[in-house]
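First, one chain by itself: the form predicted on its own, in structure tokens.
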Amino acid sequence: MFRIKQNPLLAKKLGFNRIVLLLVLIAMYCFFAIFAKNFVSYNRLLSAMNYAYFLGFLSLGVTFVIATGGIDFSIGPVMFCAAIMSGYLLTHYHWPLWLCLITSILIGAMYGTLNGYLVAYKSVPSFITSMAIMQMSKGVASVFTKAQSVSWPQLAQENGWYRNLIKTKVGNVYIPVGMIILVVVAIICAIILNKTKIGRYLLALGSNKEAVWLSGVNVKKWEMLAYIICGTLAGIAAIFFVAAYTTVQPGYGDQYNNEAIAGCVMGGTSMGGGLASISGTFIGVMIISILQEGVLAIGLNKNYQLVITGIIVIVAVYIDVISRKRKY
């Protein structure tokens, strides 16, 4: 059986940058606490958090994709995409609620499911795939919903209870059950890529591919496994994105790559596969978050949020190709 051991070195490096991004989250609430008006507040806390929610969803997919040495430019249209047709099917057809919800997270498995098929027993690059599959979800959307935006139903209306899953009022505190949610998913993750025989492969496929496959391992089933689990979760992102937002807008979420990418890689994922760290992933949407709340309270345009988070992703790329360049 294929065995791939931890190197005490990248550990050590997982290590020391979840340290410094800790540091990072903590420096940058300080500094939005002294010069944003009016930041240190529940509320506030509560609308990053809202952000958190789906980002984190896609952000922790992506890690996979990324751990094998692949990349998804399709999971924020994805996501748009399950949440309008999905709520289409909600307002306009009268679904059920509950099915609603499983149409989103299946209709998120099967841009994964597809992605993974085209990538791994098709050979195409998954740039390639990934780009083509935003534009198809982006159109298949628009014809579905006949390029009108979708509403969800609000908390006081019919069907509203799976607002719920992103707060929950027990007296006069919002509770962000939400967090909880996607605290324990991430746990979940964390297992399956550090403790289990799927994390093993994929990170090994990140390695060193061919090395895994002359092993004897089936190295299309384990890479298509990793896009199934990134489509899955974009699937979930929808649900919580409509939970915080409610209305869904066809043709939208290129934007979500960007940044659920950026907290991967800021996380310590290696855009080169073979290293990821969902602890860091986490880590890396909360500074996210924390500094899309923290532009608009102090008064920015929400572009300052791009420019920043771009740069921290090509200084923590640079940094992942500096210490790759000594590894070798």
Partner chain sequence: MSRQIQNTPVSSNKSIIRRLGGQNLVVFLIVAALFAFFCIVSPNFRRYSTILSILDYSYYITLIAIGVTFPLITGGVDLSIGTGLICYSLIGGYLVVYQGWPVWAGMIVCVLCGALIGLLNGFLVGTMNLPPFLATLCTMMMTRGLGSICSTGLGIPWPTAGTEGGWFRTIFKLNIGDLKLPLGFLWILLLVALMSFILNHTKIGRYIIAIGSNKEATRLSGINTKYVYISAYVISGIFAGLAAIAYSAIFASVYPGTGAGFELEGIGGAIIGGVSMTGGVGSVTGTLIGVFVICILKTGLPFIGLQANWQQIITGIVLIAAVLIDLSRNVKKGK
Second form
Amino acid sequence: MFRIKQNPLLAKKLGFNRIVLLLVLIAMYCFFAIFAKNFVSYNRLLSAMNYAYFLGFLSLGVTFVIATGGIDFSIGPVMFCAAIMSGYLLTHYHWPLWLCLITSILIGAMYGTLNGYLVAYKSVPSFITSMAIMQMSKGVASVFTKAQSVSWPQLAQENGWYRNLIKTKVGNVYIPVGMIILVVVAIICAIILNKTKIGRYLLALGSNKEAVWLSGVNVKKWEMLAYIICGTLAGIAAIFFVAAYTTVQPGYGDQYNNEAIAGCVMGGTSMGGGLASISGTFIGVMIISILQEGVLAIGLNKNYQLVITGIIVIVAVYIDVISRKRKY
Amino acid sequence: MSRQIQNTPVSSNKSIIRRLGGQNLVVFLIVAALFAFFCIVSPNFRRYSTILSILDYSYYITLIAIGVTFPLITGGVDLSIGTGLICYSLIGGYLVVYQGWPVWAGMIVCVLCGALIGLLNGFLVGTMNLPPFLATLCTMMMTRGLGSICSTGLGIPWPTAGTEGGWFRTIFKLNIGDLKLPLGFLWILLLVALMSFILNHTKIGRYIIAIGSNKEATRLSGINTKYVYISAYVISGIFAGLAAIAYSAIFASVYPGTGAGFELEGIGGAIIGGVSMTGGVGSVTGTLIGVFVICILKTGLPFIGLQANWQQIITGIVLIAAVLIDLSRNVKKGK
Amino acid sequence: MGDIILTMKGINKSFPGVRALNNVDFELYKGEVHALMGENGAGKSTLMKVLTGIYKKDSGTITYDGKVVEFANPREAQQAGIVIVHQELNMLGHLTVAQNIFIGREFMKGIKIDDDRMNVEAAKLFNRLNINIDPTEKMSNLTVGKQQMCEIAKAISHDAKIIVFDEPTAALTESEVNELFEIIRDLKKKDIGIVYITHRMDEIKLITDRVSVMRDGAYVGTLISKDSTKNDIISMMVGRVIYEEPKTESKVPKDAPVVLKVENLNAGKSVKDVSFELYKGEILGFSGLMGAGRTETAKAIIGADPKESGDIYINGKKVEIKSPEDAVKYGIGYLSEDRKRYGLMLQRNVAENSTIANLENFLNGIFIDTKKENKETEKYVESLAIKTPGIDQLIVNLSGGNQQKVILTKWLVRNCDILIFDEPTRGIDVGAKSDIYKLMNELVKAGKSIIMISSELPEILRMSDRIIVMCEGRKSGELRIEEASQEKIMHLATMGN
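Having seen the form predicted on its own, could you now give me the structure of the form predicted in complex with its partner chain?
To see the whole picture, the full complex is given below, headed by that same chain.
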């Protein structure tokens, strides 16, 4: 898909990859526009974007973790857990909405902290830790709500204003506020990753943890921070999930891990760590969102998308594996 | 010297007992203690029916745990077993219920599907060099989707006991008059014996351990590591297929979209049972005992008033604890 | 002595940037123990790896048992009867001794591996070799010496005609060495040809028939062991044309203060009771054979490896260094011998690699002051003559010498007062080498102090103001540059054998 002639500059290659990805995105949109009925409409696009918002936050978060050479399988269920618990506080205990939104983010951050602590300070392999956390977050959510699902208020209802976070009706037109927020957050992430010492240390330790450690950097602290960022963004994703889909049920959410990771890996973030691209992740997420909308539009169900995403990840990781083998 | 030669087999047995006995004994005591705890706290737990239900719910987890022991020993992991077993059961069940296939054929289909996904995993890991957790994560997603697609999104009720084809449920639970016999446990024991033999006494098992110990040295010894990886994952897949049969036999219906999380119970059981995350170490009997820690917790928690949901939290904690213990064990060894 | 069993003629082998073997000849008789000697990196192991099919030769012929052969992999060589006992152990720790010995060629009873027979065969083998090891013991439970014996037994069990021992005694105790020599004498009687790579002079007389010496990837000459002296061999080993003038006297002022003092440092098996002092403006050379404990000493000092005991004083003040973070805080920078593994962030660019140890200095709040970073990096790129298209070039695309300069830059940017250079010129070309020497001299002139660990004697003699020689984890001697010579260092480095 985006395999290219050997280019001396990996950095340039990343840029090239993004152009290819963008072409894939456009090609995919055209494909569905031709083969799916009524695909080309503003409403369709808005619906696809509903999916892109929460997935985008998840994917941006996990980009930081993968940049350090780790992985986080807990983001989907953690997002659900945050949405369920804060939603339950809102609907059953009548906490003010703003507090619930903050709580949601905090819950995400808390899971991220736990995850990061175990990985960085206790040397537990990240995929095992995060799978255990995934399981625990599912359990915590259903214990908290006694296994009930939680429905967040509709726009017309009391406390429904948070839904304007994804789209706001101005006159007769919906403005995709969510997209603006996602782009802003993505830009912030890109700045953090590329312009600040946080990002510098994360990419550095993803590239060679031993070397960074020998350079006198407290690598544990920074590694843990990556997971905290990831968790926090999962908490934000929760808000956008309920704003789009209203109801959250305990015990689910793990399929979104895979899609978030898929978006990230497709975008050129290397599983070996040390290379990450926020814009790549962004385009990757758009591809998956259009794909899922398109798959539904041509009359297939969600399950086909699981299979297709699985294959995409395999291809993307394989390309990563061979390009790393050739290089180093 | 001749004396030493004569003694060799004996001392080999001794060292096996010494090697595995310690850990297995401790885990066994934990199982016994957990069982005793629930018995004391909850009168209902003491019933024969409870023991039966612990066993009923243990079969499929035990089977995937036995299977995943092999990839774990190579130093990898197989995450596709949980959603996999549901997928295989859905496919097999769909053929039986909606396409009129005989039950035995459906069962064979389950195992074959498992072997096929195992083959795919082994290929991705062994030949394409993908990281095992990512490769099997992808097949996890794919099996989840495939299961639903093949069953057209419906829950599949395998034939109930007493109806035509319902005989397969007696494979795991035999009713003689009022007496219910947990026949499945016998099969588990036989499979444990078989897989122990394969792990410890055949070439493939030997090479699986060798790869987990030192992949490079194994390769230098002239062993084709690709095939060893593929075999390990195929074994895991076949056992996921067997687990699919066990699951179908115990539960009235199988629903698409479930199954995520089973793999953690299986992997957790194996690690508690002494399989090392870093590869090279593990035993099938250990896995069997380890799984029962999880199964008893799973069945017992509701009896002491904790909803079944707690069990997910407990699984997570137990898994992390087991890995931490494994890590500290390695640190000690390293010194 | 019997007939010739092996002739290697005109063997050439290059690795990217290095000519590892240059037209090497080698010859081995049946029933002969032929020692292969040379400094670290002289090409002994490479030659043997070419022989056993681990490396593919670029040119030259190998005649074995009268036939020209070319082995594609170690397995083919094994089947033909050439086996190698590696310096690094290739053991499978989780398997038993017998299982290790017969890995890949298990005895079968149907589909069952016949472990009993393997145990019996292994016991027989050990019995024949007079080694006392239980074949059913787990490999990881054995001492390193015993593991080595198992490797040797494994090699012998292949029915070999040629056995290559790559420094077999490095990890053995004295009694184990004697056992090994018994085995080797026994093998000799069976007309097996033995290549014996070693650093230990005294073993030459004890066990070998002939000695071939290699230097800088080339064959130097062959001596009859019993007619040659230790000095003959040493002068053959080190007798290269010294194009680098050795230092004749220390440039350190008499009254220079001690900047680093290490007292009775102990860490694991490889650092025993090491004490030394480093003066301001001094280059202190650390010499010794591979595995003498020099790198381990450095790592214990900077807190990368745990130390058991010992005190470290910096500028007279006792300090507690628990991690590299502490070491860098106290101004100690460590440049590792293994660049790729411990030094470079391959996927990142020159600037990022240069500033990683001192990022705090390039911050503007939490933002990185890229301008300042680039300016500083460019300054060093220029002054160190780092050949790179730009500072945003990924470091993986630079040559070894330039990579090394970037790592040096890292510590210069950090402005460390004490620098530990572990094999600073390993695997880099001559031009970059002399650049690095020049730089080191400038650094000490500017008041920095350098510990230089090096296995190249000419390098040690050219750069050091004072030399510490280590042997088997201990400091075996200290030489002022005025009194030092290659021969003296070699004597100290092989002391205690």
